[in-house]
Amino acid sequence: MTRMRIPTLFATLALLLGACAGAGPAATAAPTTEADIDITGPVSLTLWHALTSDPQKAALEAAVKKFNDTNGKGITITPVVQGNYTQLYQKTLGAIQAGALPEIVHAYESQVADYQKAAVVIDLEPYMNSAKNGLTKASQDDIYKPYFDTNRFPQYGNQLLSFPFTKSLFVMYTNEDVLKAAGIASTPKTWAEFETAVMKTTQKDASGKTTRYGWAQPLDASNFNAQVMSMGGNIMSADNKTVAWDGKEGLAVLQMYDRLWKGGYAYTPTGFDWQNDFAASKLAFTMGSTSSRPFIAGAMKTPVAWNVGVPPQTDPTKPRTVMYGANIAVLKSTPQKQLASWLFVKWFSDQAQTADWGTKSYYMPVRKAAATDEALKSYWTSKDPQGKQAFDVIGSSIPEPNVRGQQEIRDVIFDMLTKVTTGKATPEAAIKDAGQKANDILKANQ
């Protein structure tokens, strides 16, 4: 993706002054920040998002309608699909240049970091901590801490520039029927066990053509990052100035790809054909987002025994995977619109809403207490046991880096993976070249 230069379009909005000059008793002081004002009239907002298909698109539209009907403050939100995440990102960059921003935007951390180069994203911390309009300490503590960590940006003074929204995490999908047919008693826990299981579950015909693969792996930066983490590595150096995935763990991931792709044990899917293969028991393993669950289940013509869990680990006693899925950011507009936007973000994260979201969208609830919601528990038991399995992995998930330049680095990683799996470069050469390119990008974005 070509990096675009974004001029600063908005100066930071000044804080509202109190209604009266001079100090007064703390208990009766007038509001002094934009986070503490009242909504004084009808407010219309636009939410740009990337949920292009159901059930996610319908779930979001239903949630927005419920908020519009029940907020009691005259706030009306219009959700607008702007294509996939890449298209949404490009359109938002264009809107920043044109000075025609939506009030709320759906975005990954790497994208928010780029938007804030133009100083157009508001810090949600004052809103979250507002005594009048914020979240209580107990409510904040109920939201998984890594969800906050990923939305705080060190390069921007650790500001809370976005909030958890369509959250998911990287997991391994296992077709238990295929494992059983191959004589494998349980889901592999280590990478060595996994590679053996991939080879054992692969079937080839007399000509040597693969008729059932052990593993299908979409090529994606987040997937690679998760695999590096699960092998005990890190994605960035401690000071966030260089990448760390170009070390021994990243090389081990690429070498595994090289062995399994060359041997005909694994393949790179075209689109989502892996979902049909998995559902038809033509595939033993795949790895990706927890949000793929409804599509896998929907592709099953006959019942299949399958499970969801952390990917294989170098040390199964300390499991690590990537937390991903996008967030929601509020862009600078007017005090009334910014507060109205925050009130939607706050409402959406409430226990009742996040539990309902988990049953309808297949994204992860953001609160620990969601696990006690009776409707969600019943749903998991009767319709989506893999959803509970995925929820239980949240505690092992770690946010990806959110420093500037990550959006470009994702493309570098994808190119690296493509070169290795197509035999155009050795793992050693590919990771050396990609690491240098990534560090040059980070240097340019310091």
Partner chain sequence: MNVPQVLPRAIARPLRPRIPRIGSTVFKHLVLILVGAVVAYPFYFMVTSSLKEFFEATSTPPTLFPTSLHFENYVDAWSRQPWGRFFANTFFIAGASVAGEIVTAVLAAYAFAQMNFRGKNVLFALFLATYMMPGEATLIPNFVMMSKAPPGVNPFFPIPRLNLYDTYGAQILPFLASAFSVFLLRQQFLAIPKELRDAAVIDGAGHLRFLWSVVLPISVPALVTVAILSFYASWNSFQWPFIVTSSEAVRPVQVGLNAFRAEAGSQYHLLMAAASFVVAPIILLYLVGQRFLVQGVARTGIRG
Contents of the next structure:
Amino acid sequence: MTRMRIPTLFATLALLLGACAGAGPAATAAPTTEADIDITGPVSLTLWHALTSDPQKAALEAAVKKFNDTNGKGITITPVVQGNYTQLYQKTLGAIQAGALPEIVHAYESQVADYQKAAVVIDLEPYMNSAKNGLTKASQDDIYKPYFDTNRFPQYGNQLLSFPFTKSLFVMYTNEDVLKAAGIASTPKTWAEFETAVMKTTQKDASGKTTRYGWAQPLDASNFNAQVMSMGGNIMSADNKTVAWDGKEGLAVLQMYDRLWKGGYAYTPTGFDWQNDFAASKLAFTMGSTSSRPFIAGAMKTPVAWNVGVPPQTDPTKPRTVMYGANIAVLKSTPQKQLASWLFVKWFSDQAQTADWGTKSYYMPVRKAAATDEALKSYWTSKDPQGKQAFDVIGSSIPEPNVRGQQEIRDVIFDMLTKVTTGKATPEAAIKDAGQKANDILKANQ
Amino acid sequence: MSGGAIAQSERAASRRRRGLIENAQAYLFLLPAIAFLGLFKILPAVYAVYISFFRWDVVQGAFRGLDNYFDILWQNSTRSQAWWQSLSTTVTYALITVPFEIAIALVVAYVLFQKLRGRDIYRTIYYLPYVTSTVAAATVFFYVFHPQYGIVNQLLGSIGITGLKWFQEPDGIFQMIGNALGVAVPDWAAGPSLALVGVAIFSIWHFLGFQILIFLGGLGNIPLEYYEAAKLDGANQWQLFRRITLPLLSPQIFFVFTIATIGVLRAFNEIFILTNGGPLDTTRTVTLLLFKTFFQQGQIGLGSAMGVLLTLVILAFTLFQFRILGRRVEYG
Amino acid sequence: MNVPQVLPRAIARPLRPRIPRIGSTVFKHLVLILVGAVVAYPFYFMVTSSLKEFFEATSTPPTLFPTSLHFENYVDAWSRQPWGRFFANTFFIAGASVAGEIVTAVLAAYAFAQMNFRGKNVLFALFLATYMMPGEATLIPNFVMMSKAPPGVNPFFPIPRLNLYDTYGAQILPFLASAFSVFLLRQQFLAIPKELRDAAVIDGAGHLRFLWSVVLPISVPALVTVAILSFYASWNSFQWPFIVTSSEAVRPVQVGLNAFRAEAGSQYHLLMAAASFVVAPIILLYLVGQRFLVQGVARTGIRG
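What's the form predicted together with the partner chain like, now that we've got the form predicted alone?
Below is the entire complex, every chain and molecule, led by the chain shown above.
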């Protein structure tokens, strides 16, 4: 296979470089390592990101400005939007080829795994553990553990190649008004209850044509993964060499899609337009990232009662969902710029900043202690009660795979979902075929 | 040596000198164009072939001869499946676009050529899409065809056709028609996906002005005496169109056919905006596949090989048209 | 492709509308109006939607006319991205490309039309070949050439690395010469009477002076056509700048509009406002320079 040898080479290279960079996590911070130097002059950095829309775009720009104004070391960061996540990913791959990388890039775990094939991502572990420029043990422990798990890459020697940045969660959005009108008392807790509720809230005309759907579900690999987890399944096998979503839980998800789509109870929306439908009470349920909250709230012409929470579960006593959202990675440049980049990453996770971020961007704070922040608490109470609901779910969240090839596997899952919802394949055939393809991709990327 | 001969040889020498100067001057004049074309057109064409001989993802890897080509054409099942599917999508796209484009433009041009009030206004409107950038036009088109917010589904709804998903619909149109009529259509006869049909409609709309323009020019070249003579022989309207207009317009039809087909084979921007190759890869033409291989997977060597293959396809098509069809064109 | 011979030159002449008449005048107008409505509707929808408020722009079914006009949508859309910068970039890139292309094309076309030199036919054939070369084949090599040489790779051989990724240069240099413009101007220059050249030679004028003071002044329409076609191509180009740029500092409007699609999401009223101001300059240019553009297309058969 064409892709096999080169990644191995890069991985070796990366390890070598990592070793050159010095201080591993265990090493006592020697003052000679790159993580312990001083910033000696003005440093200009570029940050590529995918926060295309306000309020999130404005929140990031304001945060960056605050950092630029207050860091006191002459570090200036310029944020640049590169389109949505897919376009940002393409642009970054292009920039890797062109040899013209930004210093900091916003990315999903699976994308970072691809960038690291070219050995351009910096291991943040030495920086985080640096006595001079890093985080204390207590401070590290305050950050939710799943956030670290997702940014340590087993295929690259468990290096910490990225850091939590725009974190969100996979949740279910429920329109309580629609539920009430259909005579349903509370948000469904199990998948069986959910399916009944979807059918009950769907309205059809005399000819049997759907006039209001119960459920709008954008087709997406992360959404599918979350649903598999909430049914009790796993996404990857224990050794990360094969996928596990093609088991009975994955099949159950697809069979549910099949039933609800065929029956005219659920549909696939165009882009983000489901947000409008949900806000206009043309829908009872939708599932996706918590970061859609401002857009749903902004699309409401008249106030609607709604909530977010964990998706339906097979076992509601042990809820599971997918940790959503992207991270931030520092790319190879000069020791000065790399350190400056880390200082920004670190500052961004400070308690005050992450709490402030939670009040302005609709993303999740990364620290447990943020929940005690007065500004955040009052914001949740007065402006964004759904934000608190989402925050409470963090503990139930599990990261998605961060292995090489996952980016391609996402396309495979997307195709599988499309095939099932358009009736092009039975759930059984679709999942078998997709599982096979995904395992081939993983094999080619070992 | 006579004086005349000396004068002659001097004249010859001065002619040679002048010739040399003229040569030098000419090359000086050509130098800028040659330099830029050489650097950005000719050399890259050579490099395209060079790159395609290597394993080359992020950086140049091992030489692998024609293996990239073999992988694309048959050796690697995923790659070859994608290639042949894309090629077939490209051909389908051309088949459902070019003939309609030509037919509609021909009719409109024929009507427009008549003496009519406000002809210039019509013409100005018809050329509008053609001057509009593909990115902007496709962005608007996506909205016009939006399943809920667009007018197309509303109009179709009034004649009883509802719920078309257009750029998200991977189902073949014959299959959809069959389903609506309760006839089972086999997979091989499913036809192009509705998404691809949507892209074709965009294409027809976008380039209509261009074809009309060319046909109007052609109509202006047909000598009126032919019509008068035929009318004296008692030919009716249809016969005039069929026996005089159509044959005498054949150079233009041939030209539009060639240009439109090549344009469709190379189309990228409209597909990138409208569907990005989806749903289920039913609109992933060769150009989209090349782009994704190169830009999304970082496979530069394979992408280059695809570029070379696409060039060969276009070249073969052009040669075929000029050899086979070109002969049948009447140049009046 | 032997474009000039195949194509009619008649468009500049007045059309002779004495072709056999078909159908009634009313019927013909009906056909033309129907086609015109279909062709123009997206433009109408773009402009009217750009003036609607969010809820109206996302209502089912769509309204034909905005219930109230929201010109502030334009302000809103304009303020979301550095559009001023994108427009300035596009004007600069298009202007530089047009200027460069005119200079190289005039010189080369003059040489092919008015001078005798060795290897003329071979060179002309080579020019023709570059015209027929589809851009897909050269897309990747051009990208590699614009890149920076990776560490340990020779930046000159076998492939020169210009290190121009994400610059104006990458967006201008490849378009400074066009075989197509050379053909177009060569046709024009071939038509210049030999007597003019002879008279100039008697006056002792060299090629450059003859070109400057005689050839160019009588070729203004052809030059304008080349300039408009080239400007149009540059303004509307998308794939290459999309691939070869990343920063807003050098981003042209079409790439900006593509980025704005993601930013606007389902705020179609803002997206349509942005589309409107992106197409406005080129439509204005079309309305003003229609004659030249139409002539240029008719004479050369460029399809874009």
